[in-house]
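Taking the form predicted on its own, here's one chain by itself in structure tokens.
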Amino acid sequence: MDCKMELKQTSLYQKHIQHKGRIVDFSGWALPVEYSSTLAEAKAVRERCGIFDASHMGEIAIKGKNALAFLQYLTPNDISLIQKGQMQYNLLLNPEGGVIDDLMVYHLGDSFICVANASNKDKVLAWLNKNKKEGVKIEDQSDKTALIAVQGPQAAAVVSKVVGEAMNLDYMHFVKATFKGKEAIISRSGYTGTDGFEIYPSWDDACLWWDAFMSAGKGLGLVPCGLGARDVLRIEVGYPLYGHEINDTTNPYQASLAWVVKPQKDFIAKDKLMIIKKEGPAQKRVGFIMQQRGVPRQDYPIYAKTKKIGRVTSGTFSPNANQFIGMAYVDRDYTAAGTEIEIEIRDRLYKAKVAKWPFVEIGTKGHNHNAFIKKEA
């Protein structure tokens, strides 16, 4: 049996396949990896502006009187320094620290829905309904719950022609709109570094509201873009994929994320967590250019002065910086930048130097490099 036939769709397959979309197998989801070219859909979006299905992700809604508190302990980030209508990024913590997963949270005023990574969204739920409490309800709301995401320069035209309030949205904020009588979530962040919104219709009316953005789209350089134009424009902007930069043995110290950690309130781990910021960590994530061409990958390692002192995480070339970049753990002692490493690519060691990311000029309205770091996808 082609074991396509048994991956997951979601409600916009058939789009992709309408647009000629080259599907591949994205954890268990059938998902477009490229249209035209991942480099010309990354350009695009820096550009102009691309439209993303991103419906695979988990989508947990967090109910009743003890919501917050409950969140609170299981998050270092202080939720409640959000209010209705705004959105904080996040991260799930394990009981040593590590990231079970990194979420968006929604703050809808008597409930908070969280955005899980697809690959993660089955364990986060296990977790949250192993530490639920009284006056706690879990709900994954998932399967009736698509996302588009609309990115670039050029997203607040498309989106305004057919939400108009989506123009004055904020930062990191979000409001429920309605076209022909169908509601959606949409939400103003940019999980590519540029701006953005993410709008999350119901599963059965995805297709109605994309096609709503493509026509909007027309005469804007509105293009599709598939998961490896999302994954170069990522790195770009040094936004930690998981699996990748952050996974359930990595601690937002070491990921380089201490902006998220808010030691002012009580925490699941804030107390290993606390020695280690004392301490330091061993190895820190750091962004790096390729000095010599070369496409580092993940787990390659990485030198200095025929030392090991770590790995690649993440790497593409960019065709916004024109150059080849990358993410990867390095011995605290190599993690300023301009520091001289060497990558071994196929046996052979290619010179880098340690870069301070963004690696590209972002400018868009309001961003904020601290308010978001990517998602998964």
The other form holds:
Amino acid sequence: MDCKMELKQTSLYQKHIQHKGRIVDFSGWALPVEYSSTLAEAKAVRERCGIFDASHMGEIAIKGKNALAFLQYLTPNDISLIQKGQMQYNLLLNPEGGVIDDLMVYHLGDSFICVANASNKDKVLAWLNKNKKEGVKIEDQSDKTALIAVQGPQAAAVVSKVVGEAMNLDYMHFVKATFKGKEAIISRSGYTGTDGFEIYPSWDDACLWWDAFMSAGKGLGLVPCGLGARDVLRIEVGYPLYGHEINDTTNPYQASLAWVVKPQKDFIAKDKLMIIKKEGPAQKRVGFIMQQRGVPRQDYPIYAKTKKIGRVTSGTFSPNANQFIGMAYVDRDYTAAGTEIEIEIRDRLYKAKVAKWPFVEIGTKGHNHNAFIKKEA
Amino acid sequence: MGELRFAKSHEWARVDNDIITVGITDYAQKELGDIVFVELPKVGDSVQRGSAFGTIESTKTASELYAPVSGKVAEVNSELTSNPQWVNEDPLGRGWMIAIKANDSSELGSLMDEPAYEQFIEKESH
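With the form predicted on its own in hand, show me what the form predicted together with its partner chain looks like.
Entire complex below, previous chain first.
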């Protein structure tokens, strides 16, 4: 671990060391890939609950009287559909319709917070600043904002012990809450496809909140979870990850994110996207389930009857579905669920089938946790 | 129970006359994390000392398994295919991988004994 000194540390770094986290370099951040077992952690989140440090994520505030118009033009989802206290999944598009980053946009009333991927934060900031208009103020709050996610069917029980009002939050809604005089934004959301919360304390208060959740989680099965479990969980429910399923050259239609595009409003690259929508993308993002044991990994080629038809973008063993699963881009004739494909792993072909997300049971207690996926299907 | 020897590539070899049983060490399984896939050769296949005889995959990565001696595969722990987690749970026991009928058992002389291996991983983890 001594060689990791040059990496950036979140304010929860000492917690990860205490919990014997296995620290890796994740986009320049020293973060735990797992504590004891990725599979056990991913299982814990589906069955009970887990706590994640996601403080490496970027938080960018957009303020000023033209903040909404500014964001509306740069993104395809319609932010006017949400109100103060709600959040929305959105994309930052380049003029070709490619994805600069995927974002969560929090509506604070007179301003917005965009949560960006750590690896893309500088690129996102540069793009926002380049397109900045009068009456728009852009503020990078990443260095002073931590992010803790508590996810799983027991997450509401854990978080509401610390912040009572969490229990009444609807999916994709948030409140500003206070614990021991310290304020944080708490949203009912997450990257796992189960019930859960994302908590944004000040950078220096992260340990206070972490400890509060950890002690609230005693007896409820709360375990610290690393990036490995986070990846397994998002693949199980079909959430794309930047650098795997989406990048500057993939458009929302290819990425099976058509539901994010709202043609009723005007936005950058709309004309180009409408052409793609009409013609249909040549390739599309799909999920698949291996029919033979084998670990699909990024960039493995995919065949259908000896013809190369695509490539794997993510893959893993799912401890919850008890199957090897993945995501891929395949030619448009091969996107139907049930389509038989073959994945080349070390010069051998392994059978797989295109399948619909999610690959596990998701959602609990009347909250519309699977809205994200339903819209996609 | 024969004597245990260790390779720098973190396989162990248990010597029982000319039959050498092979697996990966406890240190190796911990480094790899959850094992989800093990691919092994068939009985009768030839293996070469220092060459890959199979593949092991964890949630994080795929790694090759190297034969500590040359010879023919005499036995394979085929149950690992459906129970790869045995490598995590019991790397020196149920997690064994193959037994090799060695061409020349003296090849094992280049492997480390347990104290030497412990020193080796001590250095490697720093």
